[in-house]
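Only one chain comes next, encoded as structure tokens, the form predicted on its own.
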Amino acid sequence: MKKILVLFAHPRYEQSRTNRTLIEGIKGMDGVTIHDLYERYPDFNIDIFIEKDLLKHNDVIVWHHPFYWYSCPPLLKQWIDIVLEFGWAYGPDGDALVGKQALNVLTAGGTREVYCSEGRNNYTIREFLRPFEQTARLCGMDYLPPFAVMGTHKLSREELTTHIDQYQELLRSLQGDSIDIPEGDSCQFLNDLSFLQNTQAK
């Protein structure tokens, strides 16, 4: 069974229903770990060898976090910039990350709709994360399409627990590494995989 990491960025976590609602919905699983940096590093001084060390021992890395300005939050930036070390993550012998899987799961207040090129952000979401998607290349990581929940601010408490049980079975098949992606571009969010899509709120 694969292990996973999951790095979980937001700095106001508390005023959050949906993370705090995902991050719980999470916790306790097999081989799942739920790294908080905001609450491991308050101050920013981040501790690159435990983070290493993390990612050593993981085969999944999930950057989990709000959608800030098309982006992510400061911390979890800061965490890409100087623990993926020239010479450890990429570069001549940075091979300690190859093989591994890496994705984003991210929530917005914004609906799909407004994600593309006919919508007010002008790109869809898979276009704002090519960062992540080429850190991951760089690395020597598979990089998989985004689990993504949109439209937050409108969410019943129904299709919240929906997106609960959808984050736990895309963890469970990530560790049996059981999942099919369509080559190309035809995935843009791992929500709509005809498995996820099947899964109902209990």
Second form
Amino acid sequence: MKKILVLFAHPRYEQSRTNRTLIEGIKGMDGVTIHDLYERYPDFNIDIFIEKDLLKHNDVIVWHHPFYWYSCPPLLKQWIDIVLEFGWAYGPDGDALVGKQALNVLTAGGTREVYCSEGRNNYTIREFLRPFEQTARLCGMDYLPPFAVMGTHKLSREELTTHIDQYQELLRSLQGDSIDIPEGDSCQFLNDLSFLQNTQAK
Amino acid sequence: MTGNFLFQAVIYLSAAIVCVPIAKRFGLSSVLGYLLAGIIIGPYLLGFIGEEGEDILHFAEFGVVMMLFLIGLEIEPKAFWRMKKTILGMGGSQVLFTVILCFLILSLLGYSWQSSVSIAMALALSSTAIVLQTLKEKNLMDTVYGASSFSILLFQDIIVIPMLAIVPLLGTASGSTSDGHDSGHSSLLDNLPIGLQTVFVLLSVVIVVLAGRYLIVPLLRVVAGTRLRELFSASTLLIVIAIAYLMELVGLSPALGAFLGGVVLATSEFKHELESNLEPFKGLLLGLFFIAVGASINFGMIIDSPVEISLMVLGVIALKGVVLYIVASIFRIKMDQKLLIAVGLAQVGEFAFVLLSFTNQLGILSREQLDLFLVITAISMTLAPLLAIFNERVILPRIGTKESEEKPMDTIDKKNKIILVGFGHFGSTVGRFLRANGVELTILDHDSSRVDLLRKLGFEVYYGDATREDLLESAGAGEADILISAIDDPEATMEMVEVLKRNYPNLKLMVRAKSRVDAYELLNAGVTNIYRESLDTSVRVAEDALHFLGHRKYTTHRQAQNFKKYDEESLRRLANKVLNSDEYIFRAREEIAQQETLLKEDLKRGNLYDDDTSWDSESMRTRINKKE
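Can you return the structure of this protein in the form predicted together with its partner chain rather than the form predicted on its own?
So here's everything in the complex, that chain up top.
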């Protein structure tokens, strides 16, 4: 069974209904480590040794964060900047992460419709996530499409529950390596994969 | 005479010391132990005390006065006001129904209506002393049972005043003169007309309230300023005795006056200090009181008519219990709590002694009737703790309606109880920040003028020496989640930590440490959350100095963060290597040795700068160029 590390970054966790329920939903899952970055490093002084050690012992890296200004909150960027060290994660002899899987799990206030070439935000979520995708690639990791909870401002209780079920199911499948993901950009969101759509029907 | 007194003291104290631990060993309340001690040394068993038992009873009633003062201290006027519905509702209906029922039954048994009324009133009262002592011992004050019992008892303690006022009127109505009154305590006001008497009574209440505000508190401040502990104890005793004396002078119940005085002082900064000073006196006097009750049981009478007396005792307890059960039902109290209340308050209380003796002095009750009901009262008080055990061990396990609460997820509980010790320049910053975040604090400080000032600014600050076990207890160390120590004096800090570690192992401690060596001592005492007052500030000075030398701010800031981290780590690493010596000369030497170790470690580790490879393009360049 693959081990999953959820790197969670939210500067105002206590006021985020969606992220709180999502995190509560996956708390205590076997083989899933939730690493609450803002709780651990309120001073942004990230302990590189601890972080490298965590990465070494996990197979799937989840960047779980709200989508702020088309990117992640600053502490997660700080994490990428100083943990993914030259000569360790990339560059000469930088092969510590090769073969691992990486993906973004994000929440956004806007709906899918505003994130497209005709929409208000002009670009798709996948396009905005290119820096993460390329970061993963440079480190030799396998980058998966994002799992996104969109339109959080108008999410009903039932819809949120479905998202939690899907998030759990997704992590379980990633542990078992049983998902079949189409190559390239043909899959915009992991949410659309048929096995998660079945979860919704439940 | 003195020899006699000492002999008596030896008898009482040894009886208590033998009986109370035995009662405790069997899981019974200490009240029962005292009662048993009284029975054993009383006139019918060992005969160590005879007639004088009654005098001692009167003397020991002062324990009840102190208890009511302490109860008053617990109740802030605001809380008192909030409880008015339960006090008036539950207490009022309990007393009313019990009096009516007892009156009817006694009338049917052939008592004159005057004696029926006075006996009914006496029987309606429960024992504040027994019930509150038991509630405190078993830590039940916060339960529904505890709060309801307290409300009912409080109402009874208040209603006893008008009762004492009504009884003489009955005397007049029955035709007997009130000269029996003179044999008891005579009050200054007896010869005054009723209207003036009322004025004086009201006046004395006003005096107690005003004196509490404008005389006692300033007086205590002066006394606290002398820093003599025994003087403070003396003032505490003086306050209670003076109030009791004043009340007796105008013919009011000293207990009620003391209660009132307590309520007035409940909001003062000396609340906890007063409590911890009075607690031992109250305990001793109450113990004496219970012993006297045990000794006063007239076994001769029981032997003469065992059936009649046991029937009457059972009848009274059953009647009171049923009334309490019905009242509790009206107030929708859960089954288990209802039973606890019904059984817990079913006894006749100590005020019955006062009321009945008074009635006898007025000639309403005959000596036989008085004796009969005194015996009933004493027996019911003796049975009370036994009944409570029966309730707890036999009935309750069969019902089991436990309260369960649903917890909302991950919300911050604003009612977290925090005690902050020390409110000087360090503690005040801690307190201000916590208060700015809506956290309620209980603050202890030993500087009475500062306490005064802070209270004016709206802080809940109490005066007292926090190394004292009893003061920490009354400040709520038993219920608090966190205790923050901001004490300046390292020795006082250690002393308090030891007391806390011994008595409240579950209380989370956050402790200010003056120096590295103090921090070692605290670490070795088992404290994990230690805050060295020198660390953060001094590192910040060095950080700024580096900035003035031309270093970039963020880089030096990261250096500072790492330095603090290393220092905390080394603190914990080196703590167990430290010899614990109290001698100052050794401490100083130790401190120098520590400095040496640290400096050597710093040298070995080298420049922190070299460790930080984040955003370091230079090392990247060298590596890439080397490869090519």
